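Just the one chain here, the form predicted alone, laid out as C-alpha cells.
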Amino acid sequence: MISALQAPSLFKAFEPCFRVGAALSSRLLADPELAQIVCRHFNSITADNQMKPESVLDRAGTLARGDSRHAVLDFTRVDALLSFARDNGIPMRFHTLLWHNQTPVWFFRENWEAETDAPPASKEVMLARLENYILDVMNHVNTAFPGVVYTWDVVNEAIEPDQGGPGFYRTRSPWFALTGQDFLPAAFRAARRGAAPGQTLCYNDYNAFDPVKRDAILRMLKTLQAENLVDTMGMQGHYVLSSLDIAQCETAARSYAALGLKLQVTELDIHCASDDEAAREALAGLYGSWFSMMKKLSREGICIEAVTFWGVTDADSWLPGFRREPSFPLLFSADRQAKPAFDAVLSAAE
C-alpha cells in the first residue's frame, strides 16, 4: 500500500464522469496532513455534522429575540468549513435544512420551550418558523460564501415504509407530527425561493434501494416536481459488506434518473467487519463493481451529481459507534494508506 498523499487524486480519475467527495468536520481539518488528502482526492465536501440544525440553532438568541416565528442562527460552525471550501476551491454540498434528527426538542415548542412535555407550537408556527430558518440559512450561506454551494439537502429522511404512514411517510418525525405532509414541500417552496442561480435542490434518504422505499419515494418525489421544486435524488450509500445489492442500487437510480432528476450518493461507506486480507480484497471487489456501475450509468447520459464518501479514513468513520463493533469500511485505512479498495476504484475509472 501507498499513502494517501501519494496516491493518484481520486477526483481527477473520475472528472469526466461526476464530482467525488467526503463529509467531514472542522475538527478533522485542523489536521495539516488530512487537509491535504482531502484537497489531494475529493472535489466536493459534505459537513457531517455541522450544518445540521442543531449545530446552527441558538436558543439564548432566540429567546433574547422575542419572536415566536423567527428563530436567531449561530453560523460559527458553518462558516468553518465554508472557509476552507472557499480558500481551497472545492464546492461544497450543504447538508442539511430539515431532517427530523438533530434539530432540538426547543425548535418544536411554544415559545421555544426546551422542556420534552411542554405544548407544541401549531401548525402555522412550524411552517412559519420552518420559512424562516431555510431562508436565513440560504441567505448567510450565499451571501458570505458565493458560489461555495452547488446543492442542498432540503429534506433528509422524510419517508420510513416501516412505521406504516400515508404514503409511508415517517410518522414520528416531529415534523410529521405538526405539519402532517405539509412540511414537506414547505421547505422545497421556500428553498427555491433561496436558491441561487446555479444550485441544485436534493431530496436525500437511506436504503432508496429498496423496492418498497424506492417507489414510495418515487411518488413524492413527482408531487414536487409537479411545482418544479426538487432536482436531485439523494441516494445514502450506507451498504454491508454482506448484503449489498449493485443490481438494485442500478435499477433504483435509473428509476429516479426516469423522472428526470439528476442523482448524487450523498453518504458511501460500506461495513466491513474485518481487516484481514481476505475482507480486503472482498470489499476491494465490491467497490470496484459499484464504481464501474456508477460510471456505465454516467456514460449512458444519467446526470451524476457527486459520489459522496461518509468519511474520508477508517479511522473518522462514524461505523463503529453507530454499529458498536468494528469497521473498515472507507478506501483509506486509519493510518492513511491506501487500501485495495482504492486501487479497485481507481481502475474503475479507467
Given for the second form:
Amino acid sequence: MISALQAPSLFKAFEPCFRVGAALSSRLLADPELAQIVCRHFNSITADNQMKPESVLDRAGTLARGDSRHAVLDFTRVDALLSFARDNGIPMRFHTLLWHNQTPVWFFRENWEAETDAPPASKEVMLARLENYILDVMNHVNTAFPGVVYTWDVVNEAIEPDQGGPGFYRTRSPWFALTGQDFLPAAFRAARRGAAPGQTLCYNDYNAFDPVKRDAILRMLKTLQAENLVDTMGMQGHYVLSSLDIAQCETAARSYAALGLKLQVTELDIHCASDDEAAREALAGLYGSWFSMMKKLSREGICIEAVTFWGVTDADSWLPGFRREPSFPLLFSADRQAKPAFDAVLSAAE
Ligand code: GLA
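Right, the form predicted alone is done; let's see the coordinates for the form predicted in complex with alpha-D-galactopyranose (GLA).
Full complex below, order starting with the chain above.
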C-alpha cells in the first residue's frame, strides 16, 4: 500500500466529473500531516460538527441580549475551519443551518430556558428565531469569508417515513412539534435571501435511496421548487457493505435530477466491520462500482456538485461509535495508507 501523502490526487482524477470532498473535525487544525492529506486529495470540505447549531448558538450571550426572537451567535468554531479553507483555497459546504439534532434545547424554549420541561416558544417566535439565525449565519460567513462557501445544507433530515407523520415528515423533531411543516419553506426562504450569487441551497437526508423515503422527499422537494427555494438534493450516503444496492442509488439519483435539481453525495462511507484482505477487496469492489455509476451519471450531463466522504481515514470515522463494532469504511486506513478501495475509486475515474 502507498501512503495517502504519496498516492495520486483523488480530486484531480475526478475533476471533469465532480468535486471530491471530506468531512473534517477541528482536530485537523492540530495535525499538519492530516491537513496535507486533505489538501492533496480533496477540493471540497465539510465541518463534521463545528457548523451545527449547537456549535454556533451562544446561550449566555442570548440571555444577556434579552430578545426572545433573536439568539446571539458565537462564530469561533465556524471561523477556524473557514480560515483553513480560505488559506488553502478549498471551497466549503456549510453543514447545517437547520437540524432536529445537535441543536440545544434552550433554542426551543419560551425564555431560552435550558430545562426540557420549560414552556416551548410559540410557532411565530420559532419562525422568527429561525429566520434571524439563518440570516445572521449567512451574513457573517459571506462577509468575513466571501467566496469560501459554495453550498448550504439548509435543512437536514426532515423526512422520516418510519415515524408515520403526515407527508412522512419527521414528527419527532422539535421543529415539527412547534411549527408543523412550516419550518421547511421558512428556512429555505431565509436562506435564499441570505445566499450570495452562485451559492446553492441544498436539502440533505440519509437513506435517500430508499424508494418510500425517496418518494416522500421528492414530494417535499416539489413544494420547495414551486417557490424556487431549493437547488440541490444532498444524498448523505451512509451505506453498509452487506446491503448497498447501487442500482437503487442510481434510480434515486436520477429521480432527484429529473426534477431539475443538482445532486451531491454529502456523507459517503460504507460500513465494513472487518479489515482483513477479503473485506478490503469487497469494499474496493463496491466503491469502484459506485463511483463508476456516479461518473456515468455525470457523463450523461447530470450535474453532480460534489461527492463528499464522511471522514478522511478509518481512524476518524463516526461508525465504530455508532455501530458499536469496528468499522473500516473509508479509502485511507487508520495509519494513513491508501487501501485497495482507494485504487478502485481511482480506476473508476479513468
Ligand atoms: C448525520 C449528519 C451528520 C453527522 C452524521 C454522522 O448524517 O448529517 O452531520 O452527524 O450523521 O456523524
